[in-house]
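The chain below stands alone, shown as structure tokens; this is the form predicted alone.
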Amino acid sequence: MALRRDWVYENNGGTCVAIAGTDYCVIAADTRLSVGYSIYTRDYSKICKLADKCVMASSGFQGDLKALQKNLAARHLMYQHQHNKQMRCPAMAQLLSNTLYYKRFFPYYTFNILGGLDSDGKGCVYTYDAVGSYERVGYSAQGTGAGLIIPVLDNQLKSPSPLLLPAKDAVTPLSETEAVDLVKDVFASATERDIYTGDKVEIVIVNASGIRQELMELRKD
């Protein structure tokens, strides 16, 4: 189906995932970027570093992913500013959701997920739509493979159900060293059915000893 010419939006495409764990965050996804059939480039960071213990990955227009970085790493830096420290994830979170709604008239055509540590030093994932609606998740899954992805997820880790009273920690019972394997494998999975995912998996953990980066080859076609 042909676009409108007025039509300002374009998916680039992407996977995205990320898991909590009880001290660390895992968050990956991969370094294609392409519009249907045509790859524009291979190696392009996915992953945004938004505060010392919180990290957010997108999946979309990446035009729109550039500016609603700008403008939560000004506003960040104003919260710097005024209050001494840097902002919790928690309280990140909140802010990308009101960032999002206060564009739900001609939204930020990103789908995001943010990860790191709370004030706790709990693994936290918060996952969002397109406009500004979020909840604290386990782990996640966003981006043109999160339907390959979300199912071995959901076999693997089990996470509780919100409903369920007394409500319980949404984190995973897997090691660091597990999680990270586990988000190789559905990566390397998806890449197999998915043309928008491929290439390289950039992978984020998130401890109390700071951020490292991982990279892992995927696919190439």
The other form holds:
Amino acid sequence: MALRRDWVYENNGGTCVAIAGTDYCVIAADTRLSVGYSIYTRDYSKICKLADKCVMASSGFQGDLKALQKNLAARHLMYQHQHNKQMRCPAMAQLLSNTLYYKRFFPYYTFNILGGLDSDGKGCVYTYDAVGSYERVGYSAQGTGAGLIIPVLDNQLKSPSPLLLPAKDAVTPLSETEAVDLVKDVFASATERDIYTGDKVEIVIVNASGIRQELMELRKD
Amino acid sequence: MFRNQYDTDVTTWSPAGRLFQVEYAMEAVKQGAAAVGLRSTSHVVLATVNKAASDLSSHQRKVFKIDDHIGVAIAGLTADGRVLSRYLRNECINHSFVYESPLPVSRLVVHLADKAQVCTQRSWKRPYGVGLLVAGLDETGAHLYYNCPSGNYFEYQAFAIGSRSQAAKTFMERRFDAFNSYSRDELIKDALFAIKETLQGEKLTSSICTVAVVGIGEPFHMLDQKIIQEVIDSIEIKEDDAAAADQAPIQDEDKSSEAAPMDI
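For comparison with the form predicted alone, please write out the form predicted in complex with its partner chain.
What follows is the entire complex, opening with the chain shown before.
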């Protein structure tokens, strides 16, 4: 059997979720970093605060994620120097897409979700593939547990279906606390069945008063 | 300086060993509006006079934040200053990206000086027509450097560049020994005083000057107009008091042991 010796990627597992509300956005990711059947660490943050009202979470290859986060942070700093203000979420979304497509032929192995508040203060979530194709949605999940989580979100969020045409704004009518509780439930369930998801879930809530963070313990097996 | 046959190219030496184009570039710095910098052990303050082209236009931006720990004030061709600021910002970002730590100020000024030197040795380039006062804080402490178009740089306790900067330099020469022990607020006050000296009679208001500070625990930022105006007002009150005191010598005789009023 031919042995491929040029495989430069690794899947570190994990799951990310984001939910957009009328005036808030919840972004969550577990903190387990694995390789194969081993756990490398139980305490690794997959979430990065890119701007005042813009947070990114990604699952996939964490080496590429680190590089991507640094790249975006440097570009954001340059933007701030030139424009004297922070980048807004829709602008950051486009920048992320361009940055990913730039490496179309040696991609960042990251499955990203960008969450925050748009220019009107409404919650927004953008979901990406590895090469930069993106879409604004009302909620999203990426990573090893995504398949277990998305059907539950479809059912519980009471948003208009994202598959409808013409596309309806899929922002959830739930309140912030309800959304956070749902995220906690959804991660607890995914942890039960997905071996790569567990340990802790880091929940970041972006709203008009700023960014706050919560940590919740998950099953460690 | 007068025109001569050796000043057309930057790549032509004069028989006396001078590069006239470089010296002319330094003249451009002397024509720009004044900028001063002062340093203590924990803080560095930059202050500039902002000239407006006319009453209808906005004031020139002469102070640029380069990174959280470094800022520059410029005098001369502000367009060149803007371009160099962009370069400095890039250098800081690149260093942070690779080393996850802030670029030491001394390294930054060397990069800048090398960039300036290149323009003094290429026939298709011209020297940058801007002098930069680089104020920064790093592991080795607070620093103030002056980078000139020739590619030279020096570290200073305090310095002034631009038009009528000699007045500010004279003011600071008398007081710089104490700067290291100055508090942040005293440094700001002296910076404004130095700027006042360069105005030579014109009224100092917060709308025509910019003041920026960087210090331990304090990232580089420009001070609010209101705060600057308050400091200016307190300077003026002290001066009025000193003038009043001169006019009432009888009352002051028994206060002779107190410190003398503003020594200007």
